[in-house]
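Taking the form predicted alone, here's one chain by itself in structure tokens.
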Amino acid sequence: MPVVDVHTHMYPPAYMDLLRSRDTVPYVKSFPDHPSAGDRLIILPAEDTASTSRGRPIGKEYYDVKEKLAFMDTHDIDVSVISLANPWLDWLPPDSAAETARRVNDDVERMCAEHEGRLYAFGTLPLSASVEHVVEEIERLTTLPHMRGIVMGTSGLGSGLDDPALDPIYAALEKEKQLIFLHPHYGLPNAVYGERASDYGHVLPLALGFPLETTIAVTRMLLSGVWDRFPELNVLVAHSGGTLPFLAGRIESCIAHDAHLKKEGKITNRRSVWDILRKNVYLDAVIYADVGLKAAIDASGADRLMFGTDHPFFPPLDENAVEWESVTLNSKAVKSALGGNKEAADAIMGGNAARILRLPS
């Protein structure tokens, strides 16, 4: 059974050229006076300073397809389904968003075609453009042989995934049978982490902010009736669904006991959290331990989970390391969570992705 990585990011050359041409957020900044700092990706206003400690180091592993393939070979990954990482294209002016999305998606398609059988992709939508242009790109992506859905952040058009303005986009995605790969956007407000948050590096926003942001976003979709209106809309939720598998029962109970929702008539004739988890939601296996993965399996089913690495994030801190612990932890968790059931483990490591994403055998 092939190993398929469904959660792995790349910034294609067309996207990097765009970021390097800019001097306002988001952009790639170089530091000629501090060569050791390398290039930095600046995606938040707070990072837009002259300090080399701000922003995210961005090396070839982010944009060089040779680095991606070398990483795959090192970790015995046969196929990667690549996606743009945040900030995606949400920040573009409306008048240039559609054209830029076509250029970026075509560049990704080119890379996949040049490495036939190794790379597939989730396309990126011009969400700041008109709805008509977004729908056009959804339809166009279905004609690109290596596209297997789209990637979207938890902020949607900027007002969350329960925004009614997203309905025409959801309708188009449902009609075209395009899977949404849902990824956290920028985390929670920094204030929630306390006054000493900076003492703890990026642990609080990455370990807690991203998963909670994801859980809140999906719950808002549920509460607003997205899956009642679009019952065939399918979503692959990053990081094993955040905390959704663990909190699903609590979410369901709170809905059932909420007087306001009952008064508004939103409790009756609705689909349950559990029904949606098992029919519309897929989860990646980027959770790093069998405890969380068991919760994901219990919530959605082992046949709906797919292996991921989150490359090129979480690289080893030891410069001489060859294997990435972030990868080995995820693969070990799959084997451990399934208690020696090799068939089920093989399915999560690649078989489910091949079936769900229609990958050639």
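In this text, all values refer to a predicted model and were calculated from it rather than measured experimentally. Superpose the two forms; the largest set of C-alphas matching within 1.5 Å is the rigid core. Residue numbers count along the first chain shown, from 1. Compared with the form predicted together with another copy of the chain:
- When the rigid core is held fixed, the Cα atom of Asp23 travels 2 angstroms or more between the two forms.
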The other form holds:
There are 2 protein chains.
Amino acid sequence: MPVVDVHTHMYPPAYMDLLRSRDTVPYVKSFPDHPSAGDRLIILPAEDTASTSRGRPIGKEYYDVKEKLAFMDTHDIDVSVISLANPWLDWLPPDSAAETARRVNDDVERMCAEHEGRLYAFGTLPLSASVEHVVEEIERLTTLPHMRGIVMGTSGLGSGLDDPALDPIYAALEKEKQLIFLHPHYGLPNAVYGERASDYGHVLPLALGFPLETTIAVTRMLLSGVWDRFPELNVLVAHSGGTLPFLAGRIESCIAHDAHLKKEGKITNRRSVWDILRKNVYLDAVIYADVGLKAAIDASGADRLMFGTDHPFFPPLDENAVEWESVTLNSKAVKSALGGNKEAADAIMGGNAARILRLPS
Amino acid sequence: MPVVDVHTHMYPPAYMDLLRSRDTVPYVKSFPDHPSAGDRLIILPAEDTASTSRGRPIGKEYYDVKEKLAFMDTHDIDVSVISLANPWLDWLPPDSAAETARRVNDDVERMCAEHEGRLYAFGTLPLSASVEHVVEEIERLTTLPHMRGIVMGTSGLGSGLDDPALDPIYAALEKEKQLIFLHPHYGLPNAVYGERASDYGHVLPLALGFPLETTIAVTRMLLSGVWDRFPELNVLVAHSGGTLPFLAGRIESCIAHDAHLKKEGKITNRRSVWDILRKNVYLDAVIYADVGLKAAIDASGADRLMFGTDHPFFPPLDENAVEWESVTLNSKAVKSALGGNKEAADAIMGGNAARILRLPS
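Structure of the form predicted together with another copy of the chain, please, following the form predicted alone?
Zooming out: every chain and molecule, the one shown earlier first.
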């Protein structure tokens, strides 16, 4: 049974060129006068300080396909389904977005084709362009042999995934059987972390902001009836669903007890969050512990979970480490959550991805 | 084995008088010219509209102890450990806060004493007063025979529970072996729910805002070292910990991979979130589904979970309903999560609370 990593990011050269040409978030900056600073990647407004340690170090692991393959070999990963890291192409000027998206997606397709059988990809949509251009790119992506869906953030066209203006995009994705890999980026407003947040490094926005953002986004999709209108639309939700498996019961109860929704006739004629979790949602297994992973399995089923690493993020702090702890935490959680059920564990480690993403076996 | 409800709110008469005397959040408003509107309770700024349907209806179930006892009898609840509902006394003018807190706590103690054996309570602290006054009230509460800890929101003295100015309060609570019942109120900024949030009634702030607020608050306590300084401080976290059991692995991984924390020497010499969950945190079982409840049990242990109802919130929308679905969802989740283990289920339904809160058996 192959091991497949469905949550693993790469910046193709076409995207690196874009980042290096910029000086506002997102961008990559070099410091010729301070070579020890190395190149830095700044993708969150909160990281955008004036120092040479702004953002995070960015090396070849972000853009050199040899590094990805070496990482895969170290961790016994047979296939990676790569996606652009956040913030994708959300920030592109509208008039050039469609053309840039084609260039970036073609560059990703090239990388996959050059390493046949090892790399597949989720494409990226030019969401700042017109809806027509977005739909065109969805249709074009189906002609690229290594594309297996698209990666998308929670902003949509700018006002969230419950925006009815997204309907033509959802319709096209549903029609083309293209899965959305839904990934956070925007987090929560810094005020929620309080005045001492910087004492805690990046822990609060990364550990909590990301999954909470994701949970809100999926719940807004649910409440706006996206899955009532597009019952075959499939979404792979990052980080085991944010916190959706844990909160599904509370969400259902809050809907069932809401006087406004009752008055609007929206309580009875709707699909439940449990139904969505079991028919439309796939979850990656990027949750770093068996407690959360078991809840994800309970909510969506062991046949809907897919192993992931989040590479190249969360590298070991010990420079001599060979294996990445962020990876082994996730692979150990799969074994531990499934107890002795090797078949189910193998499915999560790769079998499910091979089936769901139509990978050659 | 008794059934004990540890998450159940009451406004004693002394608190109702306060709410009725106000016209800014929190307050209770009557509409003499529109008697059909009934009395309305407005506790969230987002609910504070100009209409006669602002906030939520408030009836005797909020303040009449007979209603609480009838609710308990209907649902076979032997003992309720009542607490003031949010926003407690956070908003009191500083100069009168200490005296008001004494009056409110004495009124709660009187209600409990008048129904010996059925009612115990968490007291409320005058957090807007000086720290000395707060500590005095903690010490005074230990002399009231039905008090079993204190209820607290996530604001603390105004800037969160990771505020070092809270240390004398934590020290007093630890010394007096008084548990904190940590409960959300402030939610998240409305912007995170997007421009269509009001279409969804109160679902997003109630279903997500509350547990996400709680998770951030507990994680800030953890990161600021509260439990390193006060290793015996116990916290009963509302709504099964917000989302803490599900996200504990991600929080631990983000800490272990944080370059800033490593530089500060804060990664190795610290207690893990798992350690806190198993030694300092208790969780209520207010999560409305077995998926979440199992994760809570996996994280903290079946001996640390305690049944709750959140009464009088989430009443049935069907006026003819006798049993409250919000209650039966939680009691069924306990049975389902524990499978056939009746002993563990009985412990969660009341045995744990009897032991942890020193209730007469």
